[in-house]
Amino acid sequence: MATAIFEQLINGTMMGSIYVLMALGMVLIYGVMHVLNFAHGVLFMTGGYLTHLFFFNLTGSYPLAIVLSILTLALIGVVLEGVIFRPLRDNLRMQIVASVGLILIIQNGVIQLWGPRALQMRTSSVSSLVKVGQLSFTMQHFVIIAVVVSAVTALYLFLTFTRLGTAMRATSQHPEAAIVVGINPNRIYALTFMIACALAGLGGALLGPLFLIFPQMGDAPMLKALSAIVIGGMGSIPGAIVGGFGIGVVESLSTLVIPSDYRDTIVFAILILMLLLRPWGLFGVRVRGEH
């Protein structure tokens, strides 16, 4: 039993790492810009497809393909912010409509370019096995965990110790005051969307070799990331991290007692329970009138 628990802890930490990347990107966009981007899942999917393209058709190097995918998603993020979400910044309903439109456009565009069939991307990190006691894991499991921990650490250092990071935090707290001290909010918003889209692309690039790459591959991670954000607290970066890892571990451990087909039930049951008992989340700020 202890072996099975440890195996699911590793699997859960790996999937939780993917949810953390997704949740952090969405939290950054919402926290700094107060924009809801429900198209984050298709950006995740695009990262998988682009990494496949760069790996097989351009570089032959998986790490370099990841870097190129991240850079491409960052540029896409700048374009999406400037062309679509900036004009809709103060219109929540239109943000949701635009997100749904983006989902349809990007998914259908991917199908036109790559076809409806799922793609496979076998890398050496998937073929290589790491033995831990009696268990064997692919090297990709530990690559994902290590890369995500590094990315989260880098994001923390950036937000805490750099001028741009300070400007992002100031803009999220009080945009008008940020303008007074010389911060250009539009540049900060573009930077925020760029970082968020890069994180989504990184998630797709990391998960692609373990599973198949297909047009709907970002749907489940985005739903889990949204759940992590609500459980952790809207706009809270520590909440997104704890929520993401927590959901990954809980859903993996739940397969020890219930069929794996029903593991999503546990996650969303926790989400509903949190909404009923503590709607502002674990790390969120309680708003006057919430019970």
The other form holds:
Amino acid sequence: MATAIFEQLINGTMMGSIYVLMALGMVLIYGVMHVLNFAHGVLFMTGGYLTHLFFFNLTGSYPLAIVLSILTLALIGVVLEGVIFRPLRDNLRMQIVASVGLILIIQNGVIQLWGPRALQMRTSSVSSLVKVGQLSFTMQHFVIIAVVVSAVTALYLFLTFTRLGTAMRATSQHPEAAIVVGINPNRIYALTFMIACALAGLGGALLGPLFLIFPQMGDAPMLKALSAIVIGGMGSIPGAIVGGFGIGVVESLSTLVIPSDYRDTIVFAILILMLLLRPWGLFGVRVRGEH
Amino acid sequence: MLKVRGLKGGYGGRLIVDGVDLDVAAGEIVTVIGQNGAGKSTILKSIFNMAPVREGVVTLDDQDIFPVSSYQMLTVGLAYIPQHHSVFPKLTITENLRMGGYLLSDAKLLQERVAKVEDMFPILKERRKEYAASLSGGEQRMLEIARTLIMDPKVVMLDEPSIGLAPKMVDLVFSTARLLAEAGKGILMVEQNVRRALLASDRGYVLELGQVRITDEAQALIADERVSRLYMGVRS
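Having seen the form predicted alone, could you now give me the structure of the form predicted in complex with the partner chain?
Time for the whole complex; same chain goes first.
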């Protein structure tokens, strides 16, 4: 039993790291521009496809393919913000509609380009196994956890200690005051989208080799990430991290006691319970009236 | 220094500010008074390029600043402190000051300026590591003023600086404004606390329905029977 629990803890931490990447991107966009970007799942998927493309057709190196797909996603983020979300800035509802529309466009665009069938990308990190006691995990499990921990740390340092990171926090707290002190809000919005999309792309690039790359691969992670930020508290970065890891671990552990087909049910049951008992989330602040 | 001619501004539909001329000289405190809805705040927003609809002429030291974007106004020497709390609540006081110097790329100059305003407002130095939200209303106002001074603006515009503050704090805000004026800055205030504001000012403009009705020395306005009847609750 103890080994089974340990195995699921590792699996859960790995999946949780993926959720954390997604959740952080969504929380950043929500925190700075108050929009829930429902297209985050398809951006994650795009990251998987681009990594596949760069890996097989361009570089032959998995790490390099990841870097290229992150950069491409960052660029896509800037374009999406400038072309779609900026003109809709004053209309929150239309921005949400636009993000849902993006799902249809990107998902079907990918099917047009690559076809509906799932792609495989077996990198060496997937074939090489790491033995821990009697258990063995793919190297990729640990690559994912390590990369995500570094990415989250880097993001934290950026937001806390740099001029631009502080300006991002400032803009999310008081947009008018940000303008008054000389911060160009459009630059901050573009930067936010850029970082968030890069994180989603990194998620797809990391998970792609372990599972398959297919047009719907981002749907479940997006829903889990959304649950993570609701459970953690809308707009809270620590909440997104705790929520993401928490969901990953809980859903993995749940497979020990119930059939694994039901693990999504556990996640969403927790979400519903949270909404009933503590709707402002673990780290959120209770706000009355507004919204 | 700051020269405004024929300023109009609003939010679409009816113009809230309808042809205002005003001047602010270096070392002078100028106050705009008027009833709710007279367009006082909109004047400042229109000058600062924050009103959606605007036209007119705005120059600072003979430089045309009308088309400058709001977030670049500090680079031409114009600062604006909005009416409601505008500190960044969950940034520390140090971070708030740092954001005041967002447009400064010279790290050394930024440090000098921060040290200078910290000397001017010792409370900010004492509590530099705390969130701005932990400051009292008056202290937050001080932080807003201090944050503005990092860019060493020529003219500072204050929207209702005394609103919601304890009387002692109101005195402090106005005496700080005087200090800035003595340092050669021009101060343009908009106030509802008419008597106190005029006592602290050099000149005043009385605004009615988006237009300037009376303009005079502050002393003369306090003595003016129309002003005291309409804005200071004095019955004749």
